[in-house]
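Shown here is one chain on its own, the form predicted on its own, set out as C-alpha cells.
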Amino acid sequence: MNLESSVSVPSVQELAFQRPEKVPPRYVRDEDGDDVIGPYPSDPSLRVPLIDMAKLVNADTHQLELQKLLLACRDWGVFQTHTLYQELIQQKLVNHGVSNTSIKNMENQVRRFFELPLQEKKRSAQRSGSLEGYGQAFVTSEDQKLDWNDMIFLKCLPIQNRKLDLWPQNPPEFRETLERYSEDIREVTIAIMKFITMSLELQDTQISESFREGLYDIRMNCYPPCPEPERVLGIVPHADNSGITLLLDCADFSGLQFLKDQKWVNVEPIEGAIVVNIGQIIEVVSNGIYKAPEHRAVVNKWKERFSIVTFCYPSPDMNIGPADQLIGEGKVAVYKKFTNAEYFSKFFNRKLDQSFLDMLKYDQ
C-alpha cells in the first residue's frame, strides 16, 4: 500500500465520548521505544514570529517587514500574521480576503460536523484507496500506531478535483461555506506567495503566479480531550510537502507545536490569525534557504480542539526544483528538479519513516 490510502480505524471522537480512564494500547506513544513524544523539551519562552502584513504592504515600512519575513522563513520556517484580511482588501493587493465572517462562519461548520453523530459523518467516510474523506491519514497497516485525531480531508481547487459525494450535505451550509473559504484562502496565498518570493529576491513573479492554477487542499481537524494526554500526540512530527500551509486554530488554548533549535514551541492562537509554514515544495525551490519545520499536534486533558489546515501546492505544471536565480555562481544546487508528478510519485512511493526530502537531495 502507498500512502494515497488509508486504513479505516475507529473514530476517536466516540472513543473519547465513553471517557476511558486508560488510552487504548494503540494510542500510546511512550512505551517499546516510540520516541516521537521527546526527547526534545518545550520551551514556552520561545515564541513563533509574528509578521505584519499592513506592514509589508504600506511603503514606508515594506523593507523592514520584509527583512523579518525572510528571517522567520529562515530561521523558524513558520510565522502567524494577524492583519492580514482587512488591510489586504484596503490596500487592493488582492480582490479580497478572508473576511472574519468567512473564518466564523468555517469554524462553525466544522465544529457542528464533528457535533453529528457518527453514523452521520460515515456518510463522508475515505474510500478504498484514497485519503480523502472523514477517518484518519496514512494508516498503512492494522498495527500501526495511530493519532488522537479525528478528520475530514477534501480536495477543494480547482473544482474539478472535487470529489462531492465525500462533501458533507450536512450542516447544510457546510459545502457553500467552505467553497467559499477556499477561494478566499487562494487569494491570501497568492499574496502571502509574492512577499515569500520578493524575501528571496526573486524577481520573476511565476512562482507566486502558479499558485492562482494551484491546487488547495483543505483537512479539518478534531482533537478530542484525552485521559493520558503525556501519552498519546494528536498528529506525529512531520514536515508538510506543500508549498505553504495554512492553519486556522479554532481553539483558545495552545496544541499545535514546532520544533526549534531541538525544542518544541508552542504556538498560542491568536483570534482571527493565521500560521504560516513553509512546505517542502517552497524549501526545494528555495534551494534549503528556506526549512519546511517539523512540527506535531499535542492534546488537551478536558478540552476539545478543532483546527483547519489548507495545503496549498503550486500549478502541476510547475517543475520543482531550485529557483534558477539561487543557483550557479558558486551557489550548490542542494536539490535535484522534478516534474511535479515525479515529486508526487516520489511523497507517495516511499516508506513513512523514510526522509523525503533526502530522497530529494543530490549526493552530498
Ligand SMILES: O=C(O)CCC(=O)C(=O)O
Contents of the next structure:
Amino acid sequence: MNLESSVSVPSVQELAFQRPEKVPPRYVRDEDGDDVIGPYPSDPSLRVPLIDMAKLVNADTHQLELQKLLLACRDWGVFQTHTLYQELIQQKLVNHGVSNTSIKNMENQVRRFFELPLQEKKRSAQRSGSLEGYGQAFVTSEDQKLDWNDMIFLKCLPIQNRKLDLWPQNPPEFRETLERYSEDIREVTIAIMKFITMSLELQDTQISESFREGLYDIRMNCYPPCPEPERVLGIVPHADNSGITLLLDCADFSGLQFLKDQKWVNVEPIEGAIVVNIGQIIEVVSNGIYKAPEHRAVVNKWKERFSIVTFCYPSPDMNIGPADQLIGEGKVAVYKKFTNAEYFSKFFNRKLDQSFLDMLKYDQ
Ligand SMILES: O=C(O)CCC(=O)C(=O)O
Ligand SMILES: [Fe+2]
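Switching forms now, from the form predicted on its own to the form predicted together with this ligand, please provide the structure.
Once more the chain from above appears, this time first in line as the rest of the complex follows.
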C-alpha cells in the first residue's frame, strides 16, 4: 500500500460531540503523560513575517518589501499577507483575486459542511485507493496514532481533475463557491510566485507562469474541541510537498504553528489575511535557499477551528529541480532534477519516517 490512499478512521467531530473526559488512546501522542505541545518560544517578539502586497506592487516601496519577502522565505519559509485584491487588480497583475467576500463565502460553506450530520458528510467519503473526499490522509495502519482532525480533500484545478461525485451538494452553494475560490486563489498564486521568483533574482517568468497550468488541491480541515488538548496534535509536524501553500485560518485564536529555531511559533490569525508557506517543490527549485518549513496544528479545549488549505503545484510539464540560474559558476546543485511524475512517485512511495527532501538530494 502506498500513501495515495488512507485507512478509514472514525470522525473526530462525532467523538467530540460525546464530550469525553479523556482522549481515546489512539489520539494520545504522549505515552507517559508528558506535554507534547511544548516548547513554545520564550521570546514573544518572534512573529511570522507580514508581507504587504500593496508595497510590493508600488514602485516606491517595491525593493524594500522584496527584501523583506526574501528574508521571510529564507529564514521562515512562511509569511502572512493581505490586501491581495484591489492593488493587484489596479496593477493589472491579476484579473480578479481573492476578495474578502470570496473568503467569507468559502469559510461559511466549509463551516456549514462540517455542521451537517455525519451520514450527509459521508456522501463525499473517500473511496478506497484515493485521498480525495471526506476522511483522513496518510493513515496506513490500524495502530497508527491519529490526528485530532476531520477533513475533506478535493482536487479543484485544472477542471478536468475534479471528481464531482465527491464534491458536496450540501450546502447547496458549496460547489460554486469552491469553484470560484479555487480560480481566485490561482490568480493570487501566480502573482505571489512572480514576487517569490523575483526575490530569487530569477529573470524569466517561466516558473511563475507554470502555476497558470498548475494543480490546485484544497484540503478543508476541522479541528473539534478536545478535552486534553496538550496530549494530541491536530496535524502532526510536516512540510508540504506543494510549490507553495495558501492557508486561510478561519478562527480568532491560534492553532497553526511553524518551527523556527527549534521552537514552535504560533500564527496569530489576521482577518482577511492568508498564510503563505513554501512547499518542497520551491525548496528544490530555489536549490535550498528557501525552506519548506515544518508546521503542525494544535487544538483548543473549548473551541472548534477550521482552516482551508490550497496546495498549489506548477504545471505537470515542469521538471522539478534547481533553477538553472541558481546553479553553476561555483554554485553547487544540492538537489537532483526529476520529471514531475518521478517527483510524485517518490513522494507517494516514501516511508513515513524518511525525510522526503533527503531522497531528492545529491549524496553529500
Ligand atoms: O490547519 C492548519 O492550520 C494546518 C493545515 C496543514 O498544515 C495542512 O493541511 O497541510
Ligand atoms: Fe501543511
